Structures are given as C-alpha cells and as structure tokens.
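So this first bit is one chain, no partners, the form predicted on its own, shown in structure tokens.
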Amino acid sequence: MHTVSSICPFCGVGCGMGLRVDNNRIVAVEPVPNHPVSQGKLCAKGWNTAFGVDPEQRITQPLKRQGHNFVPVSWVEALDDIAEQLRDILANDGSQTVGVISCARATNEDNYALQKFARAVLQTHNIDHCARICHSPSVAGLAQTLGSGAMTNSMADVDHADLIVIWGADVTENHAILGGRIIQAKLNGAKLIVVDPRSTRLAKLADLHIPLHLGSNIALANGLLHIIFREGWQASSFLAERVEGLDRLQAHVTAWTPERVQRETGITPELLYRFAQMYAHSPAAMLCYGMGITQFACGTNNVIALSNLVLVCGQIGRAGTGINPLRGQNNVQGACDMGCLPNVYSGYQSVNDEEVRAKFAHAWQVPQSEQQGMTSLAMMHAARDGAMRAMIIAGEDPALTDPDQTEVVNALKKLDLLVVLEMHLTATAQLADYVLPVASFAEKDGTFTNCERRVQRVRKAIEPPNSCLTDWQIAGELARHLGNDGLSWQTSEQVFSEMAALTPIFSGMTYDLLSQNQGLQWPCHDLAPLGTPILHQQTFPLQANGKARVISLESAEPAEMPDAEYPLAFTTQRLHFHYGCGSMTRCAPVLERETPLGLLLMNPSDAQQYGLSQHAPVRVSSRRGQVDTRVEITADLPVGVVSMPYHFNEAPCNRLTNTAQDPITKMPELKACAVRVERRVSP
C-alpha cells in the first residue's frame, strides 16, 4: 500500500488529498496536513471519494447505441464512426452546426484540449461548459468593473479579515472546509454578516443576518451605498486615485432611500444602517458570494452591484478584503481559464481580437473563425430548432442540471450525433449515440485550478480500468481520425506547456514549480514568478490608466413572480452530502444514507396551510413541468418560499426552473420561479 498526493475532485475549495492505493485500487483517502487551503481537513464528500471512482460502478469501454440499447464496441470502431459522421456534417452543413461542452470536473489539460479540438479541428467557437449556469456573470461583471473575473484574494485571507460578508452562498453546505475556516475566524473575533433569504448555518451564527426578499440584491446594495455616501463613509482617497464613475453612482443612489429599500427587500432601515456601518468602517472586510447572486436574469448586474460596494469602501487589494466568487466545482475556474467559453481563448484572450486569433492560428496552423460561438444554452436551442446537428459533451449532465429539463432532453434527442464522454451512465449519457469511457481524476496526471486561482497538481495514482482514456487523449485520437495531428501530445505536461506558452497569465508555470510550491495562483509570469495571492494591489487591468469602474444600476424583479396560479416562490440549493448530478456521491453508501431521496424544503407555516406533514408526498408544478417528491419541513426557509436540491434524477428540480436569461451572459434564472404544491396520494 502507498499514498499518492492529489486534489479533491468535488467543490472549488481545492483541498489536498492523499489517495491510498492497494493493488491498483483506491482503498481510502487521507487529508494533507500542511496543505495551504485545507490544512489537514476533508469534508464528508472528500472522505468518500473512493466510491465515486470505483471501476465496478463505471463505464469502462465505448458504447454505441443500437435502438434503445447500448452495445460495447472497440475504440477504433467508435472513433471511425464518430469521425465519419462529423466529417459529413461539417462538409454539408458547416462548422456552426457542431459544438462541444467541456467539463468543470476535468483537468485543465482536458479542457484546453477540448477547446482546441473545437477551434482547431471543428473550426468553431461553439465551446462552453457549466460555468454558463453558475459563474459566467462573475466573469462578465467583474471584467467590466475590475478587469478580471476571478476571486481577488486567497481563502487564507479569511484569517486576516475583521469582517466577513457571505452573500448568496451556503458555505458550510457547499464549501465545507472554507465554511469551517469562517466559523473559526468568527470564534477568533471576526465579525460575520450573512445575506440570504434562508437561515443557513452561518446565518444562525452571524452578527447580522440580512434575510432579503428573493432576487432583491441590487436594491440592497444600492441602499447600502445610499447610506455610505450620505454619512460620508466612502474611501475618498482610494476612490480619487483608483476608481472612475463615482459622481454618477453617487447621484444615482440618492433615490435609494432606506424606506424604498425596505419596500423592495424587506430589510428594515435599522438593519440596513448597521450593515453599511460595519462594512464601511471595517479595517479589512472580505466579501464572498455564490450562486444566490449569479443565477438570476440580472446576474451580471448583481455582481456589478457587489463590486460597486467593495470599491466605494476601498475593501480591495489588501489582505483580508476583496470580492470573492466561490466556485462550485473543482475545476470550473480552470475550465474558464482554459478558454472553454465561446468568446475567449485560454487566459481570457478575446476571440474578437484579430491579433489574438492570428496568434492561435499561427500556433495551431489552422485558420480561426471570426464568428463568435454559441453558449451551451444557445446550442440547446439550436439543436431544438434543427440548426445544431452534432454535439460532444464531456462530463457534464445538462439533461439533469440545465433549466427546463424537458426542453433540454427534447433538444438532445433531435441531434443527428450526440457523443458523451463519461464515467457513469448519466441522464445525458443515456441519450447519446456514443458513450466514450474516461479516466477519473485518480487515473491521470494534470492540474485543477481552485476558486482562489491556485493551479495544483493532480497525480495519477492507479491505472484506468479497461480501456478508459483521458479527455485530452480522446480529443487527440478523434482529431487524428479527422486528419489533424495537432493534438498529438504524449503527456499531460506537454498539454500544459503548450497552454502556458500561449497564455500570458500562466507563462511562468511549470509542473515542477507547481509541485514545489503546492500550487501557484495566476497571474504567474516574469513579474510574478511565484504567482499572485492578492489581485489589484496597485492597479486594475481594466483600462490603460489602471483604474476600476463603478456602474449605476437599477433593480429588477425575477422574471417570474408568484401569482394566484403559482403562489409560491421557488429556488434551488445544494446539500452537504451530495454534489452536482450525484453521479459520484450517490455511489457512496455513507453519503446516500444521509440524503437518499429528493425533497422539497418548506416553511412550517406553508406546510400547515397546505395540510402537509413531514415527508408527505407532494407534486410541485411550474409553467414548464412537474416533479413528484416529499416535503422536508424546516424553519430555515421564509414563508412563501420553497426550495429543492438538484442532485436527484428521480426528483429533477430543473424540470421546473425558468429559462429566462441574463442578457449579457445568457445565465438562466435558476434561483427564482413560481410554483404550486399539491398533496400527492402515495403510490
């Protein structure tokens, strides 16, 4: 038995993990004592990692659809067939009729290879991934105000903050090790403010809980700024030196009186004043937020509103401060960084920039399309309408996790060719024409990037079962079958080295340096050879003068509000013991025992009104579909709001959610719609 050092494959915290190996099998895991992020800890999901990669519960050979069933085929047959169909589609209908969805759980090397395959082999920018439905507004919003769409500080800064603000995130459920660190910081004297309609675990411990109405984030932020400007609490020197747009913003928020804010948010003027006073006067205030900010039709503006608050108070560029999006998946930050988005190459180099396109065309020896690609949801709509003929989906499960599940499934069924790269037969894989088996994180070398921009080594601990390959190997083999040898890497390190050579913010990174330093935080280059733990200390990369920007915003209600037909507000959430679509965590008996079935969380008053007892069977209906599940009665939700987790394919809450989209990022409004609940007779 021996132990191989790696990184946890679940949330974006990026905890260090030792994989115990016996006879080419992961038999246990252990925490890494001196890891800079996790400090010798793992959460329940991390401790149960071995079950999710167990080969007995995996797809281990290529599968081809025959009628309603799958039959095993060889790699040669699968790749030949897929290449032949792609070649025919490209010849007859063009590159805009094909698309790729990459994987926020795969390595940086896998994701770089998949976006290169889309752009250099298929010659399309139709490449996207699940950041579209989690933190694409963070990338877009922070890029508009700061010039960089990532976490500005490090998770260790929690230890240096005098005040921690958690806005629209349930950290102890979703990022448990960071949540524990926040609790420890509070025990050590830090103040804590939680902004959330729900009474989360951290909200119950907080100095202030701000239970705003669902979707009223901009109104709350504007109200805080109104008080801060009125009282003269803004960081005047910082603003004069480093921020533009202040006069317009100050004039705009004069109309956002505490009384108006109370009408829109439900927060009293007294509570609003205390929040503003604590944040503006804190020597170091660290603001963290989650999908309770981004998953709205105004998600990008929600992010900008928080950025306005941070900039006006000068809470950025120092230890213990900043604006910090908490990423939900282990490598969703990395998938964005690698260019798995339709508008940017790796390192956020714009596809609209002619010089950037020329640079990649020269490096890859393939002309680059001038036509910007489609988002993942746009690809689904194109498939529904017959304009998208083929898709390759790597490790994502949009049939379960995307909004309006019925529409997504119908769109995928209309494709002429659907190829899914997967470890398990997920809901999406069950719709595929070909399922290609992939290696797990424990069976390959590579890197993950956590939410604080720390790029960390993932090391191969065991051989993959049967004929499973890495995503980058599959992309390379399929490219070769299509007549392109430009993806013929022999090792993951070669993939990473090519990426770093083309990507300025990664240009100083090598595998050796990552190993020596327990990861490095981008940007890492000649001016920052050991990475950058804190962004924007002296300047902002937004514009030539190095200044950031504040932007005036109006509030907006969710696209669908409760009414007589659908009287309850509906939102979504995650649970501590499960992750994503559940394909890995539901393989673990301990985790499945804790929460074995889907559920609808409901306030006791609402349950009483509907005559429902604990675990009563119910039907939840929206304008898009209905789901049968059971009730979990909890006072953690406000009256009039119900919630469901999205981990359970037998109770798929995204059958209900709204496809109304943020106009900038096309983020669907997963966090708010209207539903009705009816008692169901048990089967």
Ligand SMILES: Nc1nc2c(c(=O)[nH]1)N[C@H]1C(S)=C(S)[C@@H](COP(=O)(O)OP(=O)(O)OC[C@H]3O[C@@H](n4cnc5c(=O)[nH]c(N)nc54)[C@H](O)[C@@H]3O)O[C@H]1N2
Second form
Amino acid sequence: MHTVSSICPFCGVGCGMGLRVDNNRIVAVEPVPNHPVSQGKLCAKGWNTAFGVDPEQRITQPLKRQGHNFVPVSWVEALDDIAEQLRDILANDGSQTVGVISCARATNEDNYALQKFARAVLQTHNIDHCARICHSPSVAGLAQTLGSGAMTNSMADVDHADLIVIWGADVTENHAILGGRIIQAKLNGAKLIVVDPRSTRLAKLADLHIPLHLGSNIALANGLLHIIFREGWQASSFLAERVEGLDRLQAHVTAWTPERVQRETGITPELLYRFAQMYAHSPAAMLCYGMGITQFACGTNNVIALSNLVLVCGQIGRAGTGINPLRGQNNVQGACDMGCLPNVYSGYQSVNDEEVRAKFAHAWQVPQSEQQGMTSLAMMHAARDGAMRAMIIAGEDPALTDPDQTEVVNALKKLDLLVVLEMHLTATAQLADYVLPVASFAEKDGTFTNCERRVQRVRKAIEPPNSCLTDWQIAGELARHLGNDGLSWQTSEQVFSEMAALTPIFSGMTYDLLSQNQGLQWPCHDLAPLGTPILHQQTFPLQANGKARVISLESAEPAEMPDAEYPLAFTTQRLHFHYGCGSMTRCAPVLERETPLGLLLMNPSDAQQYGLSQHAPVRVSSRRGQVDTRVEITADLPVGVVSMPYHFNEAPCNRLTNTAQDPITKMPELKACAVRVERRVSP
Ligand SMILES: Nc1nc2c(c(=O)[nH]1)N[C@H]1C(S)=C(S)[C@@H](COP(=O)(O)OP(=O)(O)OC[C@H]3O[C@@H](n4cnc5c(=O)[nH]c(N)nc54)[C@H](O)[C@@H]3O)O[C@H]1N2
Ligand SMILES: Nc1nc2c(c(=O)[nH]1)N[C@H]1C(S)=C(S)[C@@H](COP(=O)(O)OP(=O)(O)OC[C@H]3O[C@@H](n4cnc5c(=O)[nH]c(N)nc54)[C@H](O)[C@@H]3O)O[C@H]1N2
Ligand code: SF4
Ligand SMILES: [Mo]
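Okay, that was the form predicted on its own. Show me the form predicted together with the named molecule next.
In what comes next, the whole complex appears, and the chain from above leads the way.
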C-alpha cells in the first residue's frame, strides 16, 4: 500500500488529501497534517471521497443513445460519429449554434482544453460553466470595484482577523474545514457577525446575528454606510488615496436612515448601529460571503454593496481583512481563471480586446470569432428556441441544478446533438446522445485552484477504469477528428505550460514550483515569483488609475414576492453531507445515512398553522412546477420562509425556482421565489 498526495475533489476549501492505494484501488483517504489550509483535517465528504470515484458506480465505456436506451460503443465509433455530426452542424448552421459547458470539478488543464476546443476548434465563444449560477456576480461586481473578482485574502487570515463577518454563507456546512477554523478563531478571541435570514450554526455562535429579510442585502449595506458616514467612522486617508466615487456614495446613502432600513430589512436601528460600530472600528475585519449574496437578480449589485462597505472602512489590503467570495466548487476559481466564460480568455483577458484575440489567434493558429458568446442559460434558451443545435456538457448536471428544471429538460431534448462527459449517469447524462466516460481526479495529473486562488497539484494515484479518459484528452481527440492537432498534448504538464505562457497572472507557475510550495496563489509572475496571498496591498493594479471604485446602489426586492396565491417565501440551501447533484455523495453509505431524503424545512409556527407534524408529506408548488416531499420542522428558519436543499433528484427544488435574472451576469434568482404548501394525503 502507498499514499499519493492530492486535493479533495469537493469544495473550494481545497483540503490536502492523501489517497491510499492498494492494487490499483483507492482503499482509503487521509488528511495531510502540514497542509496550509486544512492542517490535518477533512470533513465528512472528504473522508468519503473513495465512494464518489468507485469504478463500480461509474460509467466506464462510451455510451450511445438507441431509442430510450444506451448501448456501449468503442471510442473510435463515438468520436467518429460525434465529429461527423459536429462537422455537419458547423457547415450548415455555423459556429453560433454549438456550445460547450465545462466542469468546475475537473482540473485547470481540463478546463483550459475545453475552452480552447470551443474557441479554436468550434470557433465560438459559447463556453460557460456553473460559475454562472454561483459566483458570476462576484467576478463581474468585484471587477468593477476592485479590478479582480476573487478572494482578496487567504483562508488562514481568519487567524489574524479581529472581526469575522459571514454574509450569506453557511460555512460550517459548505466550507466545513474553514468553518472549523472560524470557530477556533472565535474561541481565540475574534468577534463574529453573521448576516443570514436563517439561524445557521455560526449564527448561533456569533456575537451578532443579523436575521435580515430575504433579499434585503443592499438596504442593509446602505444602512451601515449611512451610520458610518454620519458618525465620521470612514477610513478617510485610505479613501482619499485609493478610492474614487466617494462623494456620490456619501450623498446617496443619506436617504438610508435606520428607520427606512428597518422597514426594508427587519433589522432594528440598535442592531444596525452595533454592526456598523464593530465593523468600522475593528483593527482588522475580514468579510466572507456566499450564495446569500450572489444568487439574486440583483446579485452583482449585492456584491458591489459589500465592496462599498469594505472600501469605506478601509478593511482591505492587510492581513485579516478583505472581501472574500467563498468560491464553491473545488475548481470553480480555476474554471473561471482558465477562461471558461464567454467574455474572457484565461487570466481574464478580454475577448473584446483586439490585441488579445490576435494573441490567441496567433498562438492557436486559428482565427478568433468576433461574435459575442452565450452564457449557459442563454445557450439553454437558444436550444429551447431551436437556435442551438449541439452542446457538449462536461460534468455538470443542469437538468437538476439549473433553475426551472422543466424548461431545461425541454431545451436539452430539443438539441440535435448532446454529448455529456461524465463519471455518473446523471439526470443530464440520461438525456444525452453520447455519454463519454471521464477519469476521476484520482486517475489523472493536474491542478485545482481553491477559493483563495491557490493552485495545487492533484496526482494520478491509480489507472482509470476500463477506457476512461481525462476531459483534456477527450477534447484533444475530438479536435483531432475535426482536423485540429493543436490540442494533442501528451501530458497535463504540457497543457499547463501552454496556459501559463499565454496567461500573465500564471506566468511564474510550473508543476515543480507548485509541488515545492504546497501550491501558489495567483498572480504569480516576475514581480511575485512565489505568488500573492493578499491582493491590493498598495494599489488596485487592474483599475485604470490604480484606484478602487465605490458605486451608489438602489435596493431591490426579489422578482417574485409572496402573495395570496403563493403565500410563503421560498429559498434553497445546501446540506453538509451532500454535494451538488449528489452524484458523488449519494453513493457513500455514511453520507446517505446522515441525511434524510429530500425535505422542506419549515418554522414550527408555520408548521402548526398548516397543521403539519414532523415528516408530514407535502406538495410544494410555485408558478413553474410542483414537488412532493416531506416537512422537516426547524426553528432555524424565520416564520413565513421555507427552504429546500437542491441535492435530491427525487425532490428537485429547481422545478420551483425562478429564472428572473441579474441583468449583468444572467445569474438566476435561486435564493428567492414564492410557493404554496399543501398537505398530501398519502405519503
Ligand atoms: N456540503 C456541501 N458543501 C458545498 C456544496 C454542496 O453542495 N454541499 N456546494 C459548494 C458550492 S458549488 C458552493 S457555491 C458553496 C455555497 O456555499 P454557501 O454560499 O454557504 O451556500 P448556500 O447554503 O446555498 O447559501 C448560503 C446562505 O445564504 C443564506 N441566504 C439566503 N438568502 C439570503 C439573503 O438575502 N441574505 C443573506 N445575507 N443570506 C441569505 C442562506 O440562508 C444560507 O445560509 O458551497 C460549496 N460547498
Ligand atoms: N436551487 C438551487 N440550485 C442551485 C444552487 C442553489 O444554491 N440552489 N447552487 C448552484 C451552484 S452554486 C452550483 S455551483 C451548481 C452546481 O451544479 P452542478 O455543477 O451541476 O453540480 P455538481 O454536483 O457539482 O455536478 C458536477 C458533475 O461533475 C461530475 N464530475 C466530477 N469530476 C469530474 C471531472 O473531472 N470531469 C467531468 N467531466 N465530470 C466530473 C460529477 O460526477 C457531477 O455529476 O448548482 C446550482 N444550482
Ligand atoms: S471542507 Fe471541502 S475540501 Fe475540505 S474535506 Fe470538506 S469538502 Fe473537501
Ligand atoms: Mo457553486
């Protein structure tokens, strides 16, 4: 038996993980004692990783649709068929009718290859991934205010913060090892404020819990700024030197009096005042946020609202401070960094910049499209309308995880060609014309980038089962079948080197350096050869004049509020023991045992009003669909708000969710809509 050093394939914390190998099988995993983030710990999902990649639960051969069934076929047959159909579609309908969704669970190398396949082989910028419905508002919002949409600080900074503010994130459940570090920091004397309509585990431990009304984040942030300016608590010299737009913001927030903020948020003036006072006066305050900010139709403005607060108080550019989007998937930071977004190449080099396009056209020896690419949801709409003909989806399960599921399934069914690269036969894979089996993280070399921008090595511990290939190998093979040899790399290191050579923020990184340093945080180049743990220490280098911007914002209600027909506010959340669409956690017996089947969380007083006892069968309906499930009564939810997790195929909450979108990023409003709950007679 031997141990291979790798990184957990679930969440963006990126814990170090040793894979114990016996006879080409992962028989156990173990934590890595000296890992800079996880310090010898793993959460329950990490400990159960081996189940999620167990070959017996996997697809290990290419599958081709035949009527309602799949038949196994050879790689040669699958690739020949797919290439022929793509060639036909490209010739007849052009590049705008094909698109690629890449995988935030796969490596940087896989993601770089998939966006190169879209841009250099299909010649379209129709490339996107799940960040669209996750942290795309962070990428867009922080790009406007700071110039760079990633965590400004490192996770270890919780040890240096005097105050930790968690805004719209359930850290102990979803970034569990970071959640544990926050609890430890609190025990060591840090103060903790949690802004969340639900009483999360951290909210229960916090010095202040701010249970604002669902979706009232901008009003709350404006209200804090109102008090801070009124009391003169702003960081004046920092603002004078490093920030623009201040006068307008200061004038704008005079209208957000504590009384008005109370009407919009439900938070009393006293609580608001204490929050403002603690944040503005803290020597080092670290703000972390999550889906409670981004998954709204005003998601980008929500992010800007938090950025305003951080800048006005100068809580940035030092240890223990900053604005920190807790990126979700193990490699969603990486999938964005690699350019799996319609508007940017790797390292956020703009597709609209002629010089950038010329650089990639030269490097790849293929002219680059000047046409705007589509986001994932725009591709779905185009598919529904018959304007999108073929899609390649790598490891994402939109049939379960995108909003308004019924529409998504209809759209995917209308495609002439759907190719899914997967380990498991997910709801989306079941709709495919071809399912191509991929190697898991344990069966390939590569890199993942965790939420603090740390690029870390994963290593091949075992051979892939049967004929599984990595995503980058599949992209390369398909490219070759379509007459482009430019993706025919031999090793993942070659993919990484090509990417680093074309991407300034990664230009200093090599596999050797990553291994020697337990990962490096970008930007990593001549001026920062060992990476950058804290951004924006002296300047905001990506902003035109090196200055950050504050921007005045109006508040906005969720697009769909409760009414007589749908009287309850509905939100969605995660559970500690399951992950995403559940494909990798629901095959782990321990994880499955710990969580009851799909459920609707409801406050005791609502349950009483509806005459529902614990686990009573209910039907939940919205304007888009209905779901049958059971009630889980919990005082963690406020009265009038019900919530469902999104991991369960048998109780899919995305049949109910609203597709109302953020105008800037097209983020759908996954965190708020209106529903009706009725008791079902039979279970
Ligand atoms: N166990 C587990 N861990 C995961 C995942 C998983 O599926 N399972 N998924 C990973 C992924 S992809 C992601 S993106 C992250 C997400 O991690 P989080 O951002 O923590 O995600 P959520 O639990 O969806 O939502 C966070 C919180 O937002 C709150 N909220 C809802 N509306 C509002 C509001 O208007 N204002 C405020 N302030 N809060 C609000 C909810 O009550 C909830 O507690 O988790 C990652 N980690
Ligand atoms: N209602 C509601 N809906 C939501 C959310 C919510 O809070 N509420 N959250 C949203 C968010 S933040 C996100 S990120 C999405 C997540 O939605 P998805 O991305 O659809 O969820 P995952 O379960 O992570 O799906 C990833 C798939 O990738 C496969 N996979 C793993 N490794 C690899 C690999 O190396 N290569 C390939 N090709 N496949 C691989 C896994 O088997 C799995 O089936 O869901 C969104 N949907
Ligand atoms: S916290 Fe995230 S990265 Fe760490 S073990 Fe748990 S799921 Fe894996
Ligand atoms: Mo996410």
